[in-house]
Amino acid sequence: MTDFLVIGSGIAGLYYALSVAAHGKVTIITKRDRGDSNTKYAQGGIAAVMAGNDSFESHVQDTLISGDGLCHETIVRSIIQEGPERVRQLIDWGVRFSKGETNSFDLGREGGHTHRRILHAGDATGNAIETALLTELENHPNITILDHHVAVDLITERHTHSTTDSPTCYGAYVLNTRSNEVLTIPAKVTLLATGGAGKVYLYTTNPDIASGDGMAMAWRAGAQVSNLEFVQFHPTCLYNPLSQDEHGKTFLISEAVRGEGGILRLKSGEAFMHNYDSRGDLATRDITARAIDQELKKSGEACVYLDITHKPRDFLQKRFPTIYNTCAQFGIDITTQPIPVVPAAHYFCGGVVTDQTGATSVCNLFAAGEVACTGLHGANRLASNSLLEAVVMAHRAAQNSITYLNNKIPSLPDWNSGPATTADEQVVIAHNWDEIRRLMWNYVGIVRTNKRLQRAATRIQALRDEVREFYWQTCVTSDLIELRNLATVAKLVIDCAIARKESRGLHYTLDHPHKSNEQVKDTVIAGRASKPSRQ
């Protein structure tokens, strides 16, 4: 048994673990190596008001404008005001943000921001944060990290056959992928810090682990999910067939490149963003991604180009060393050549509904980071607000979780595979995985229609039936767990998209191209509370 079970080892999970470790035993489970998370790949940085010429009000207004009418203003204000304090805690834990010649922070600017407020560590901020937090907790006596452990499902009152007034979480069933043993891990408090679900799309900036596990598990446990129609496609990812790995992950070109003066151009060299927004190349991501999508459909070209060649070589090599070196590996010298770019699935603005302390609608269950929907992002996340939200909400969840230490855990049944057998045809998993991702990319992408969404809904139901049958007949594996979760998240995204009869933020449909005053509300789907996983 553990006091605090943390599912995920990105910034939210590690920050939470360090915040509660003085109060009880912490167990962190992570699907691959402990450093392999979405956080690790974050290039841009963390947005916080740290400069004298900036203000909380300016950051609030930038966030509200980006969120296109759906941000919860109370949450926006409280998270932004708490940001500097959480940044100082990161620094105390060893994070070293880049500084300028005067030893003050070298604050960057990104799309949608009216001031320079992005703290960064070169263009590898996420890796710097992940490394520092892992180092800080490495020798903590109360923290255990279980690498190569995949959560199968949350353990709830349904597994114990007890009657409670509301859904209640008592820990999780977890697969040790090295031994293929399913462990029962009881916990007084469980935090979902599993990140997003970029792998539900064919092309994504996310690592291969981003399969929506937390969203799917929480929904199956009875938690509410919200606003999953708002999937952010990062507008500038390196276009080069060789730059995509075998899983469709593509290399991200940070928004900070546009913040430092990068210009989006057509193949002809023409700059085009001022045709779509008065902010030009500093428009928010929803507008920029749709603009690129429209230009590519008009021209039939495979990509557009991000031009930063007017900046000095020394500046680019210092400010963007990762981007400079990666592009060079593909034969692109960003100091003399524009970078070919296309949009790719990047970030989920919706997720598991939480209150302002990170608590979900399932007792004893918290969520922080991309897996959660707090109300900060609304219909479109402002660049670099994600790491800000993760640390603030992880801290709040930790403070709330400490009050749960007197919880009693009932006797929990061990995992029982029953009549399930070892799969002899892995091609079934691979085929369904590929079909789901192509379906979502083609029908539930940057631009949508009623017909596309209905086709997607019909097909995803058939795929979920196939996956469900395969799941109950087969011993669980990491690939099967992820496939099951991807199919669930795909269904929830489609259902949310069908429910929103307007275009707002990241959700754009040709059948309802304008905003509707009647749609200024969150799209909420209640948890299914389905029958328990095998026990």
Ligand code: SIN
Given for the second form:
Amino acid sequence: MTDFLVIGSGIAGLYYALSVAAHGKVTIITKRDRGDSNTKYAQGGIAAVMAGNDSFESHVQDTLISGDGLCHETIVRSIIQEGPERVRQLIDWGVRFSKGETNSFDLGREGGHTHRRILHAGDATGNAIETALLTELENHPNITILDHHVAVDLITERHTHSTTDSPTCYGAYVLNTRSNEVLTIPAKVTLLATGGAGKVYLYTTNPDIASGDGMAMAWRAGAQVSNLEFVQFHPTCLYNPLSQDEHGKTFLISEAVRGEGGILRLKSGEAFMHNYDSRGDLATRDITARAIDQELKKSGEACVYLDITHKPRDFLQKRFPTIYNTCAQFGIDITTQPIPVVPAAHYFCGGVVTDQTGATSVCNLFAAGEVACTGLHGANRLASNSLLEAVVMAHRAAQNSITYLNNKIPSLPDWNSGPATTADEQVVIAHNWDEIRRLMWNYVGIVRTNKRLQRAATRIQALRDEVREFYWQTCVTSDLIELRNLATVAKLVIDCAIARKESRGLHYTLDHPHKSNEQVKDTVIAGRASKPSRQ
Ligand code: FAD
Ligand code: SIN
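For comparison with the form predicted alone, produce the structure of the form predicted in complex with the named molecule.
Expanding to the full complex; the earlier chain stays at the top.
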């Protein structure tokens, strides 16, 4: 039994854990090594108003424009205003952001931002944050981290004899992937900080952990999820078949490269972004990714090029050391050669619906970070607003959670693996996994149509039936848990995409190519599976 159960050890989970630790026992579970997270790979940085010539109003307007009419303005304003305070807390916990010659922060710029306001640590900001937070909580007497522990499902009122009608969370069933034992972890408060779901697509910037577990678990527990049609494809990922790992993970070329003057060019050398948007290469990601997609379809080429060769070598090596070195490994000298790039799935703007304190529609359950949908991002997240949202909302969830310490937890049944046996056909998992990711890439990508979405819906239903059968007959493994969650998230993305009969932000469909005033609303799905986890 723990006071605070934190599922996930990226920026949101760690920030929350450090914020509640003075008030009770904290247990963090994380499915691989504790540093494995999307956070670790963040490059560009964290957006916050820190410069004298910048203003909250300007950051608010940039966020609203990027969100294409769907941001919740109240939450946008409040998150942006709280940003500098949370950034100072990160600095107090040891994060070292890059500084310029005058010892003031070297603020970067990215698409959609009208000011330089991105705090960064070179081009490895996420790694600097993740390392500092993990160091800060090491040896904290109230915090325990359990690596290689995967949450299988949230424990809810349906697992108990409770008579409440309201969905309520009492902790989680958690698989220790080293001992293969499923633990029951009761908790007064549970925070979902499980990140995004990039792995539902064939090509993604996300590491392997991003399989949408939190979104799927919350939905099964009865929580509302929303806006999952708004999947952000990052426009500039290194194009080189050798740069993709066996899971389709591609290396990101930070948008900060465009912020420092990088120009997108066709193979012929022609710059094309001004044909699509008056902001040119600093257009927001939805527009830039679609422009690249259109140019590639027109030309039949495999990639476009990001050209930063006009900048001095010294500057590029200092500002983008990771990008410089990684490209060099693939034989590209970014100081003399344009970088071949393509879009790939990057970020989920939708997720588990929370209020402004991080509370979900399930009692005792909070969500923060990429897993959540707060209303900040609307139909298209502004660059570097994700880390900002994560720290502000983790802090708020922490402030709210500490008022739950008198919660009583009923007696909880242990996990029961029932008639399940060990799978002798692990290959089936790999095949289904591959099929879902290809299906999503081909039919639910940057450009959609009714027909493709319907086809995806039919196929995902068949796959989900197969996965469900497999799940109930087989002892749980990490891969099976992720497959089940990927299939659920894929279904939810497709359902949301079918529901939105217009094109807005990241959702673009040839059948409804314009925005509709009737659709200025979130796509909200409430749900719960037909039977609870085994118990
Ligand atoms: P994550 O950092 O992804 O952490 C999720 C955690 O949950 C992990 O520890 C994972 O192991 C754990 N977990 C998941 N499922 C389970 C489970 N079932 N059981 C137990 N543990 C589980 N955003 C910006 O604002 N600025 C940037 O510069 C930027 N650059 C990016 C670059 C890349 C390459 C990528 C991929 C993303 C980038 N983003 C950026 C987005 C941003 O990094 C993420 O949205 C953010 O880090 C998410 O933080 P999080 O704490 O919500 O989740
Ligand atoms: C990047 O560095 O381009 C990623 C920034 C982000 O996802 O916000």
